[in-house]
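Okay, so here's just one chain, in structure tokens, the form predicted alone.
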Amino acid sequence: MIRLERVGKTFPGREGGVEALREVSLRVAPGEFVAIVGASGCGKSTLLRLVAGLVPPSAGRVLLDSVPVEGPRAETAMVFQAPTLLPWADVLRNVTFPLRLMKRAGPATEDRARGLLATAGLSGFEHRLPRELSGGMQQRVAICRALLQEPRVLLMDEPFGALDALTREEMSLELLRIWQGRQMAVLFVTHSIPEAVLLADRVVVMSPRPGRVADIIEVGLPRPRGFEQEGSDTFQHCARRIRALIYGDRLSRAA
């Protein structure tokens, strides 16, 4: 469904610019959950923006259903680390805003939005302003806003990075529950190795800049997933492999 073919991205600047990505090839199947991890500055967020059509590649091709991505598409939605809610609009209007902006809102849009908010545990908060919500609740609103578009591809750029540890765990399980009910393709950027292993079917490990695919780890954990699986041999083996790819011999030196 998503295909990157030898994709490179260089941002212009002095002394030849900054090469963020080089020769990245990746395929994501319909309904697959793929996490992307790597050191800061390795191009993880840039990769998402290429798939979203927010920036063009400098080399190679990005395709969705075999069609080159040349700009934002209706079947693709993105969730950022910050919820980016409209501070003057209530929760319901924030969730429906993209469809109203694209003139795709219909008679059933509000009912669908209310249903998503109920699924996310936000019934009764439809007319609250963002400042009246906790950080985790605001991020739930942002996820509902993305899901209301009924995307076939959901791109998530460290969506839980600004949350406290307990809220982050709660949101991880909430995301799994929502995804399993819709089976859209998800590309999920995170700095947390345990989070990546818990959520994903496969974990893409990026090399330092310029970012390349260092390896792709298949996660063999059964679904549905839960935190009790973190103690399993499969979970620990995947986490160790990912850490070794990211940190290399720095782990042995630290030991």
Given for the second form:
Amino acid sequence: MIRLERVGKTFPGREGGVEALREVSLRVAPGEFVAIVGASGCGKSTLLRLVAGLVPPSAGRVLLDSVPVEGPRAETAMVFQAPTLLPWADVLRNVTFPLRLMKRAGPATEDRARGLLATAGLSGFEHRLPRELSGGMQQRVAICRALLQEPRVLLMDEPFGALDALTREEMSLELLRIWQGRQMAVLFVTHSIPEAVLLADRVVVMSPRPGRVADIIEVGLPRPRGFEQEGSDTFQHCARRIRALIYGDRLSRAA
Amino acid sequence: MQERPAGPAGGGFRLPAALRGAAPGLLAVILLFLIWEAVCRLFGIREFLLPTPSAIFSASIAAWPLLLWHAWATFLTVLWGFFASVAISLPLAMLIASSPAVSAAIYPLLVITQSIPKVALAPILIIALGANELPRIIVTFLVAFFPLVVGTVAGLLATPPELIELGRACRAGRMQELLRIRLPFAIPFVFGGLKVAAALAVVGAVVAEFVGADAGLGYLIQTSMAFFRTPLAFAAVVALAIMGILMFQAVSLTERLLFPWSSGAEPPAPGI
Ligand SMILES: Nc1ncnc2c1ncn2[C@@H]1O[C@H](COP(=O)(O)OP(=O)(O)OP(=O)(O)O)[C@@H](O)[C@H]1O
Ligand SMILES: [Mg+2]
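Same protein, different condition: the form predicted alone was shown, now please give the form predicted in complex with the partner chain.
Full assembly next; the chain just shown is listed first.
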């Protein structure tokens, strides 16, 4: 469904610009959950924005259903690193904003939005303004906004980064539950290795400067997933391999 | 505006609270008048030089139909000038914010209009356009519109890049981006500019009336000073101050009623 073929991205600037990504190749099947981990600044957000069609690649090709991505498309939705809510619109209008903007809002849109907000624990906050919500609540609104578009490709850029540890675990399981009920490919950027292993079918580990795919780890854990699996050998093995890929050269240099 | 503001969160205009908020200002004005009265009486300052507040008050009472009539004439000029500023500034600001090239072309012209003293411009306009309402409205507009343009442009350009990217991800065109994202974001900035413009419109109208008019508070000030009727001139000045305050409050009230989310998170008012 998503295919990246030797994708490179260089941002123009002084001294030849910044090379954010080099020779990134990746395939994501329909309905697959892929996590991306890597050091800060290794091009994870850039990778998502390429798939979203927000920036064009400088080299290689980004394909969606075998068609080159040339701009933002209706079947992809993105959860940004920051909540990016409209400060003047209440929660409900924020959640329905993309559909209204794309003239895809129907009579059932508002009810579905209320339902999603309820699953995110935001019942009763429909008519609050963003500035009246905590950072974590704002991010949950942003997640609801993306899910309401019923995307076939959901791009999530550290969606739980602003949440406290407890809400984070709760939201992870909630996301898995919603994902399992739909045919939706997810590209999920995170800084948390356990989170990546818990959620994903495969974990893409990126190396920094310029960003490349260091390796792709298959997570063989059965679904439905839960925190009790964290103690299992498979889980520990995957987490250890990812850690070795990220810190590997630094540790060997120290030795 | 397609994004209607959210329900009655906060906002809401309650009179007792408003009165309580105005009390310190009112006290300060009363105190100032008391000192003024005392100084005039103690030093025996003559009335045609500086009248006491009580003399101004009795002059206002004695000549109130005249005052009201002139105030009405000024008020119409102020309103027309203010609405002309709004009607021209908002589209102009959108044009300026649309591209750096347009902005580079238009901004110098705007700065030139601001550096020309309006008092010098008014007689030229009157000769060109005749002794009617139009030159006065134009002068009022010229005095009032600039902060509104600057404030609106600042708001349109201050829209966070993340919100612009959200719009692009939702496949919004440039027009949609402007109307559904940039313009709503700029609302608090627009109202900052409107408040300054409302106060300046009063200044502009009086400047125009000084130069060429047969009615209005500016005209009244000139004629009464010519006959040393200083208390009446001061009464006209007080009427102007009241008009400025009312204009400012009307804009604030509109903002609180139509955009309750805006007044809570106000940006620093743009400089004049
Ligand atoms: N619009 C841009 N213009 C210029 N350089 C950019 C731009 N966006 C990203 N970069 C550069 O590309 C590199 C990768 O940035 P990116 O935001 O993709 O990293 P990231 O992996 O998401 O980091 P983090 O984990 O901190 O969010 C960085 O060196 C950054 O400076
Ligand atoms: Mg990032």
